[in-house]
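Only one chain comes next, encoded as structure tokens, the form predicted on its own.
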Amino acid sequence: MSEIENKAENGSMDGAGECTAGDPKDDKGLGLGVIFFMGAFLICFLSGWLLFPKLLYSKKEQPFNFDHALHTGEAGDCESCHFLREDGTFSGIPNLESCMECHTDEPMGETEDEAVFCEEYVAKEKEVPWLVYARQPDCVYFSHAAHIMGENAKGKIDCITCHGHIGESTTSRPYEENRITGYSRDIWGKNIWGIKKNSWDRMKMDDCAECHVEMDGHKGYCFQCHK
């Protein structure tokens, strides 16, 4: 056998010795790789779970705190301030004129919020720039009248079904805005995965469709809600 053939044979045998299947060294390396991958995946997953919502939404404070519980106790139910006009349109958040049916430029209490309201808005006849938690995208048309003044019991939905127990709140929570879409977080819901426990947890199209199927037997037509 020539010298070249000897080298080739020895090299082949050496290589076969290094790469033998089932070598404990190779198994150990593969195991460490899997553990590293799983660890990195878990860290990225938890980071995304915790950090993504904070990065996706910006928080804005309301002009001043509003005590819903105090006002419902004094004025009555929701319709006292959020009512349907004669033409059937919904008044939404009361304007300054509506508030001044009860308030004047003299504070009705000693709270800092009442002082801000009187000094910054009533005295200056300036509308309060409230941030609307339930504001839908511009392409959506929602008729409050159709939902609260239905012809039968199924069409009469109470405020809590969509808005939760906001009438019992004593403080205004921060308004959270999606940095990408500009929509309120109340539309998508607090749960980043879209999971909900209550009917008022979110206001997506799927939630509307779910309710319509339950009450009407079908989801409704596109033109009913979209402009």
Second form
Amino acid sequence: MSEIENKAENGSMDGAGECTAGDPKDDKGLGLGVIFFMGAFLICFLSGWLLFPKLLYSKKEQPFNFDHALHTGEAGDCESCHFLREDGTFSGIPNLESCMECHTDEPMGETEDEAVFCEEYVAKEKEVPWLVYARQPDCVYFSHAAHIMGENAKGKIDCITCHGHIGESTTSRPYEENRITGYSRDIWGKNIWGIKKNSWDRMKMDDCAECHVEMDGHKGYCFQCHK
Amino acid sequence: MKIDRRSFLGLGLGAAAGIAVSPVGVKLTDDSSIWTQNWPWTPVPEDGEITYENSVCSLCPGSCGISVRKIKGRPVKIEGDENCPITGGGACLHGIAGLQYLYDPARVKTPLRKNGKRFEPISWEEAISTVAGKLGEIRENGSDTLGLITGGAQGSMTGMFRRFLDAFGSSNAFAMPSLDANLELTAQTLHGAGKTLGFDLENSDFVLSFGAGLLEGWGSPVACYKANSSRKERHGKLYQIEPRLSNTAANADKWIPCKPGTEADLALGICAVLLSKNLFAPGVYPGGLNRFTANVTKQYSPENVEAITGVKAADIEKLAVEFANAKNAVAIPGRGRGDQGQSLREFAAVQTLNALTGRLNKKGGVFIFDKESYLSFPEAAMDEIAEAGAGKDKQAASLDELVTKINASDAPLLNALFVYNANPCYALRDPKRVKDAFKKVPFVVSFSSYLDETAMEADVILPASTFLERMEDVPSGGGLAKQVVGLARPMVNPVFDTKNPGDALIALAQAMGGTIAESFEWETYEEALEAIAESVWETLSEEGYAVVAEGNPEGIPTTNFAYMADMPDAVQAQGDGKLILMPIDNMRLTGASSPFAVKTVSDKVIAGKDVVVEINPATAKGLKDGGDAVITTPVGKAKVKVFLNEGMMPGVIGMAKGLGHTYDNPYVAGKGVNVNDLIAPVIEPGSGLDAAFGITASISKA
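Right, the form predicted on its own is done; let's see the coordinates for the form predicted together with the partner chain.
To see the whole picture, the full complex is given below, headed by that same chain.
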């Protein structure tokens, strides 16, 4: 064996020797690394899923509880309070004047909420500062008239399709406000993954587009909603 | 087990992977993009109750009704007013951009006094006492040296200014060229004083337009747009006579190109055919028709007219027969917008055509209205100076003549000058000479809302509130077939320290004292308006409009052919160049342009900062489409870009009017050149009008 070959042989042997010698120790280190990895993964994943939404949204209570079911029973359907004005704009949340078409400063029923309403708002002629679950960002132009006044099924969408069964609710759920954007949680949807089961579960641009593709075969143009 | 570097690596990677597959990334990306739309420094219009209030736009003579959309009392949008008897809800691009004028960068925010070359802000009290003091001195030495330039001659505001001049003792009130004034002068020449013309375009089945830019801002633009749209439903015809394939010509059933400035000759040629073929209708012609018939048939035979206008003799004869046989036809005068560069000869020739074919006071024809005034001013109080001044003649027949005379005279012809609602230092031909004349008037008071080219020449500016900030009556004009007065109401409190010019004038009169103050014994302009518009005030204040005259007046008015029978000479373009430079009216550049309107101008009109001229490829020898060129006329020179356009008659260069502003508004000024800088006025003998339809020019590669 030449010196060079010797060196080469020894060199390779040395390397192999080190490798085998180090294996058992390293296995333990890797195992711990995996445990740490798994642990951190799980904690972060779960907090991203479960804790993050709690941090992202602040909960606000409505000024007082509103019973939709009771009102639809007494006053009729949605249009009794939420209607299109003559000029085509949508009345949205009724103002105090509309409420006072039925209510006076004397409660009609016996609920505590109505008492609050009569004392705090009707008697003081103060508008109720309702928090609007469905309010879209300022950059979005939405016409109720275009969606409910049409002559065929395309333009005659019922309230439930977008607003869900709110008309059957007996209590007002807390309003959840996104701390970053300031908008209602209903826009992104309750599900933090953005998964929806019902058409009313979320109302982002993609959801508008989804329905438009279905109805019109086309997503629509930017300026139709962003004016 | 030992916690080492790899454990920490595992921890970090695990955390990163955990976060990555959780919804945090997607959600935060989405939220942060929405957050950027809600930065506190991004202006967000305040939400609130939506209301609409009606008013009238007075940016041009259109007098269109507008509906101002307000949110929580703040005007946010202007739309057309559906109840407006003139427009029925239509609006033009200037009207809908009206809110921009409120916040125009060139607005005069407070009264200003010139100190050397700069303006210094002063209080209203100081401004009024300065002007009153100065006018007092001037009045002592000759009251007739106070002059007045107004935008139009109608309405109570002009009436107030003229009353001030009466009480002061001067008759030197002048108005800028306008279609109204041209129509009035035509009516006066042919049908007698105190009358004006209105064209029933809405009901006409054949409109023969002698260059009238029905889609370029002629008369009341929105009303013309509407009449043009309804024409198609009514299967009415429009023939457009002009050297250029304008929007109106492109929209017409027939475009008849004629050489610039020869519209009157064509009208007279048609008259000659009608008279020689005995196709004219009976009318009331005191003074007779014989002399006119003899002269016109001799001078304007179809062959002669072909040589002058470039329209074939056979076509002229055919056109005459067609026009005479049409049921409800009308001929309309006034090239472009019909205000500037018009001649009485042309207006009268076109109206003669209407008279000869029996279109006067007929449905779809032309209405000869008595100039109804819904205004009645109480008699002005006059002292000796005022009486003496009233007896003196006006210094000139027209504003252009006045400018010429001021420049020619060594001693100041006027010692003081009021300017209201007018920008003569930009809008008259060869504005340099107008500026020179202004410099020769020792004391100029401007009532402008903007520091425009003319206001810059003033010594004191008493800033006017804009039409959205003040009350004013807005009478219709512009050749409409009805006479309507609208009421402009303040839609918003004045944004700056400005006043209704009527109030400024009352304050000034009070400060002057004596009979001038007695002539202005009102507390406010609004009180004055209510009193002087008493006959229509109830309707006007309740409805926002009052219709003064509607429908065709009864009877056939007289037509006097004396002026036309004299065969007045045609106005010739100045200079000896081979080509004719012709200004082009463009709806988007009329009057005081808003930033919005200027943004909509095509790059065939202005490319970058250069004005584009239109020229027929056959004429443009050696010039390339889109290339640079220099245009030279007897009064000026300008660098331009070339647009080769088959729709331009050979031998003619077209340049847009309304560019080249030099005042402090970066959105409107510094773009192209003012075509008026290149054109010298040519005063028409007899009428005193600047009748220059263009000027001779040469063009060469830059």
